[in-house]
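Shown next as structure tokens: one chain only, the form predicted on its own.
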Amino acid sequence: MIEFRDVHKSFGDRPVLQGLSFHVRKGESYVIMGPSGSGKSTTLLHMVGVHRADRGRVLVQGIDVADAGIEELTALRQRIGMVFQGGALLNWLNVYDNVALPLRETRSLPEAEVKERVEEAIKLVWLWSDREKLPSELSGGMRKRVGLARAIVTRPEIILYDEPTAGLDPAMSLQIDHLILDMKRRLGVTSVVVTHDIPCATRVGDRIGIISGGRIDVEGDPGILDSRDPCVLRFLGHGSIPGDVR
């Protein structure tokens, strides 16, 4: 479904991805973790062609994103939903119109079908009674849920989540995690989740990959976060590790 093969990416003289390789299976929820600045969000943006690899291959549903032309890339993006860290809502549009936006901008659908899809998506995230509110009237958790509704309204095959629980209290984080799992169960989507939130990672992830030095250092099921692997211990901030005298 998604595969990175020895991907390198630098911004100016600053290398970010340095031989990044991993794959995500169809229908899987894959979590990417790592310290700030390690390239997690950059990795997501490679999947939709916002960034192009300097070297290596990024394959999404068999399409080499780095070499894709604009028409092929546009068609691929229409099969991918993305939930941004801050929601990325348009402040002058209410909940309903924010969710309807991708259908109106990228699809030629009759308004009756737009209404049906938007209503379905908003109800899936429990916000139908709030559909006429502006983003400024919503809590942080509600804005995240609107962002998720907007991501699923196009009925994508892949959903990318960038820090979906950042800034939320534990109760709202748990709600967002349940929504991610619900989207996977109901819609059969493949999910890639970038997060620092360990409870989120263990709840939603089938597999977790931890980035360090621009590549995946350790990968496995959520149980790896309980391991004594040096990369895991460094990421979790346990300081020195057994045998490390530096």
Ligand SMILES: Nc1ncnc2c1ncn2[C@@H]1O[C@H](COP(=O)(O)OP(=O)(O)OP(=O)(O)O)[C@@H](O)[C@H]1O
The other form holds:
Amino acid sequence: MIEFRDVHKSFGDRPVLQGLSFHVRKGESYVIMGPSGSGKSTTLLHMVGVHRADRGRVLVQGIDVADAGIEELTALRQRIGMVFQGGALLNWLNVYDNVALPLRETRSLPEAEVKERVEEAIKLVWLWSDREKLPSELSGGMRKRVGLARAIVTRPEIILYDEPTAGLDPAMSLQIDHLILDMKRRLGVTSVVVTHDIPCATRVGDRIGIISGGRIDVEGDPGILDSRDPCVLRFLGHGSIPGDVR
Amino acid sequence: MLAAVGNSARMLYGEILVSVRGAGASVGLLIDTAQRLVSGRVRIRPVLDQMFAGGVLTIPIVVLVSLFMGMVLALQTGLELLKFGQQDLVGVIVSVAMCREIGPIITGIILSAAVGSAMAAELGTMSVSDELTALDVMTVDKTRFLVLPRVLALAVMCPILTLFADLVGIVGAGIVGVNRLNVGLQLFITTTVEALRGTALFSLPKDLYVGLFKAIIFGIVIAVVGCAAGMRATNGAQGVGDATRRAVRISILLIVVLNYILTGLFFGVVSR
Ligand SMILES: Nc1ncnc2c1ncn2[C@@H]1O[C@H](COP(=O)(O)OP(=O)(O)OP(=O)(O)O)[C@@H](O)[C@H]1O
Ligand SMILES: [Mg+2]
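Mind pulling up the form predicted together with the named molecule next to the form predicted on its own we just looked at?
The complete assembly is shown below, putting the previous chain first.
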């Protein structure tokens, strides 16, 4: 479904991805973890062709994203929903219009169907009573949920989540995790979830990969987070503090 | 001394380089925008929003600036004319100068500084906060969605504001002419109207319509340059500031250069 083969990417002379390889099966949810600045968002942006690999291949639904023409890429992007780290909402549109945007601008649906789908998506993230508000009137967590609604409103086959629960309170995080699982179970959505949140990773992940040094350092089921693998421990920060008291 | 000259020359060269690059990016965007205009529907609502944000709100400043420009022009030329007893000509000189050059240029520069910069800042902020990337990923056509309404809005608003500037500037000249130079009000009005009608084509004063044509071009330039600079912004808040500055510099430079070329075309070559 999604496959990275030995992907290299540098920004200027700063290498970010250095031989990244992993694959995500259809209907699976794959969690990417890693320290800040390790290239997690960059990895997601490779899947939608915003960034192109310097070397290696990125295949999504059998399409080589780096080589895809504009029409092929557009068709692919229309089957993918993406939740951005900061929400990436348009600040002059209210919640409702932000969620309706991809339907109105890129699909010619009758307004009645737009309304039905938008209402459904906004209710799924519990923001229906805030639908008239502008992004500036929302909290960071609410903006993230609007971003989530906007990503699912087009009913994509693949959803990429960039830190969907960062900045949410524990109860809301739990709800979002259930939403992600729900999308997967009910609609068979393939998901890639970037997160720092260990409970979230354990709940939603079928498999977890930890990025370090521009490649997947360890990969496995959520159980690996409890293992004594040195790579995992390093990521979790254990043993990295001199004189650790535990 | 020599070092200072060398330094200034280097800065000038840098300025030209930045402008040529910015203008290059803008030409690409201009072509894209023109394509969107001829193919597919154009939604009116966003255009009206932009006309309001980008035009209506700048009316007061345009009016004030052109009022004083008209007044100072009348005063300066009037004082010279007074020496020859020709102060009655002040309406003729100021109205022609306002309509041909001062009105469009003033409006263009004010719009660059007030509206073009805002467009660059707005699109720049969208660029650095992933919103433009999000539009790409959602396959929303950024040129149609963001650029086209802004370009159309300024292509309409710039000539309208220029017309305001022309009128108010002439009124300013009239105030100075009547009060300071003792030109009769009736005489001021008849000479001004006569002067503008002198070169009429389709009974439209040429001085006026050439000025308005310039204003349309300026409006397009300001919007396209502002959008192009904003969309290329990277590097957070600082990048937005850079983009804004770049937009204003490039569009003002383009406006004065294009103004010269257009004046040359309409009044230099054509009428000879
Ligand atoms: N467009 C870009 N141009 C230049 N450098 C970039 C660009 N995008 C990302 N980078 C750099 O690539 C590195 C990885 O960035 P990325 O956003 O993928 O990190 P991340 O793993 O998502 O971090 P975080 O957890 O903080 O979101 C960073 O050092 C960043 O500065
Ligand atoms: Mg990130």
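Here, rigid core means the biggest group of C-alpha atoms that superpose within 1.5 Å across both forms. These numbers come from a predicted model, not from an experiment. Residue numbers count along the first chain shown, from 1.
If you fit the rigid core between these two forms, you'll see the Cα of Leu138 move by 2 angstroms or more.
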